[in-house]
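Next up is one chain by itself, shown in structure tokens, the form predicted alone.
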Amino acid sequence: MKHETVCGLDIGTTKTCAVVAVDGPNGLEIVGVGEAPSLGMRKGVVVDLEQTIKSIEAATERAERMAGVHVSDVYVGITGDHIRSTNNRAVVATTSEDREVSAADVRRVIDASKIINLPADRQIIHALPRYFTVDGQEGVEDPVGMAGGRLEVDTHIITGGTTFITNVLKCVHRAGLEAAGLVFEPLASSHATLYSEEKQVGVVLLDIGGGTTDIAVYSLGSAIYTATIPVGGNILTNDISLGLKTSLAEAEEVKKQFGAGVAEDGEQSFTVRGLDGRTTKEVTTQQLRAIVVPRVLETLRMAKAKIIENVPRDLVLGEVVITGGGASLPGLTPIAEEVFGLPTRVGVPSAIGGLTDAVMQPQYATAIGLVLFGAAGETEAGEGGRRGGPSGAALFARIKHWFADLWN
């Protein structure tokens, strides 16, 4: 296979997705897409790293098959309540004789904003730059080649717990694969969603997952704040098995189905399967309702409590997009923009190019963002919008010189 690739593996709670994609003549093309259910996974955490090791193989092989290509390296997403995140600042003094920012001021100063305070157990999974000030002018993007003698950066810092990192890469390097680096996982997912102008303007990504959701706050063009909420899809299906009495396949498909139980034509009933597979009974919408919607709202508070906590009050926010599988439950749309009090969207992944129909879905938004994350390089990595981030050779030869300055 002439064409480089690369290949984004989605470890998630409820299934580990791998997606495969070939740099193009027009840039990224995906062209094999595998998943399997998880096993081995609670709450973004390996509980049983056997299980994960099969889900990861079976994922990656499906991908490989539909791809026609052989994986070795690949990004990998990672979750959990583990993760942390914080703002730092760091100055450094440039170098050069004709005071001219240089590529290597920018990556001493970037260094330098990393020397927080982390215990022994926790790691840096990410240090995005957010934007740069030269001798007191701040917002600059890219400093390189600006007249100054004082470069200071603000930097997003992303750090997770190392025993949880660990047994993750664990099971990517049992099942044969190399981790070519980690990407907290709303980040991938906002490079596949979001689009450049909603970074810029300020949005709430939720990527609502089986075990976890999982939160980004951007503004001008930048992550400012990103966490975890140990509560996804999953916990909705419990609640509805034990509320309605019924089989956990039986309570998924009726999420499926009937969602926050919200009937555009008025009450409806469906007849619901009892536990033991043979009984049936009847079922309406408001009685599920009244069980999908408080936990709903619950969720959704403890991400709203969560940004209110630590995203500065006077910060202009203008939107809200839910992407994950979480986000394909019908009715959740309304019940979130009744709780942010702003637009709602479903963010679908479409920044491209190879994408059917089957793959164009909210709960593929972290493997695919992967993919462009992988590629985008560094200079991308916190901005990125719709966009496939740099192709040809170049893309290729530009990955193995960004991965030491983006991750430790």
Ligand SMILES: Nc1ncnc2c1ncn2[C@@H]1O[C@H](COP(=O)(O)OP(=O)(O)OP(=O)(O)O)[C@@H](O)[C@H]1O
Second form
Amino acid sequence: MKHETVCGLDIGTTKTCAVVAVDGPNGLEIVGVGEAPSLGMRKGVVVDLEQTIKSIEAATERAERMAGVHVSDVYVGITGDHIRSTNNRAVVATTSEDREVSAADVRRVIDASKIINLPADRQIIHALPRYFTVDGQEGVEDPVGMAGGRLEVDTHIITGGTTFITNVLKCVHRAGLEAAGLVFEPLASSHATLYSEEKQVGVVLLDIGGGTTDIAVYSLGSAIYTATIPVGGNILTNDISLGLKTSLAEAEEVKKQFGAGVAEDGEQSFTVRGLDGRTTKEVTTQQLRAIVVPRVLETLRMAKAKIIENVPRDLVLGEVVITGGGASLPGLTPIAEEVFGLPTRVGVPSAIGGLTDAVMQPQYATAIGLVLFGAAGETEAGEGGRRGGPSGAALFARIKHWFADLWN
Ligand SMILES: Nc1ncnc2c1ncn2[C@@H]1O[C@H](COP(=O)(O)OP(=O)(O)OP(=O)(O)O)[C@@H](O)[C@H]1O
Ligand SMILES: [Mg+2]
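Given the form predicted alone above, I would also like to look at the protein as it appears in the form predicted together with this ligand.
Shown next: the complete complex, the earlier chain at its head.
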């Protein structure tokens, strides 16, 4: 029996990561992971074609070697400041004689919802159905087979700048690969880290990468708002390097070790090398926090402001899930709980077999989510098929006290 291979390619600002999975008898299983530094990307977009091609080649070759398979088609992540999202609605009359909604009607109404005022230099990446309305009955998840003459859909539409998308595709092609689909990165990360109950109740996903912070807000099972902010974890490293007058490499180490956290036994001090590489000085975790916390607050508040501005005032949100490499910052979770007034957890990839400890890390959420997206055949048409799951009573109990705090 031939098992299908699916590959996700996350061309991030700091690293390019390829994940190969096989859809076998026990479901989807990761068989190869390859990573290479990204030297040609800035804030989620390509700034150097040659370097980006090299990173893609290196990452996919490593993943292929580990998996022992050849990869030709990849699901590619897209992000950057050029991404915009909007919600739209469309109506069609059903066409069958017995006034029953067919799969073709569903496709037609989703296509109709893609008719938006789109500048010539932009293109649609996703039209994700949020819910259908059949003859006035709202909130239908799967209308196929239902009786009705009038089919409406509410979709979440995500668009991107054609130039930025074309540059990513150019790199993929020149690395000898075919793009099987394009996926806005936080949707991929959501797939790898969020439970369907969370999406049902209402959840904010933040993917804090090196150069971008991507946002996806889910309610009633589907994406209602998505956006990206051109600030990620790298700016923190910069701040630390400037503030402590040390190299970027040393600042990165300090960030990963202490971040915004306080050691369990209270304040601590550590030594950093000066920019000359020879002199050293003592720094306290308190001094470090004075550099890190304001920047973290600023980034999280920017995300919150965007969400508040763009989601309905009465939307119920139960939780914040943070993923991406930046989610590993020591001390981040309590700061996010404070800013959002919602319980916050770090999202690590799950929902797939073959996960080793090495890949169960937040920075692999996008690449693994791309595999899940690809395996489910979800590209432009969206995630209609994967919605649902029962509402988790335990989850509800855990988070119900926090409802609506976002707005205070
Ligand atoms: N333990 C850690 N503590 C704090 N920050 C960390 C830790 N590990 C990684 N990071 C930071 O995470 C960032 C990289 O995250 P990630 O690999 O998700 O980014 P990316 O996908 O390459 O970039 P982007 O999504 O912005 O295009 C870097 O800024 C890195 O310093
Ligand atoms: Mg990323």
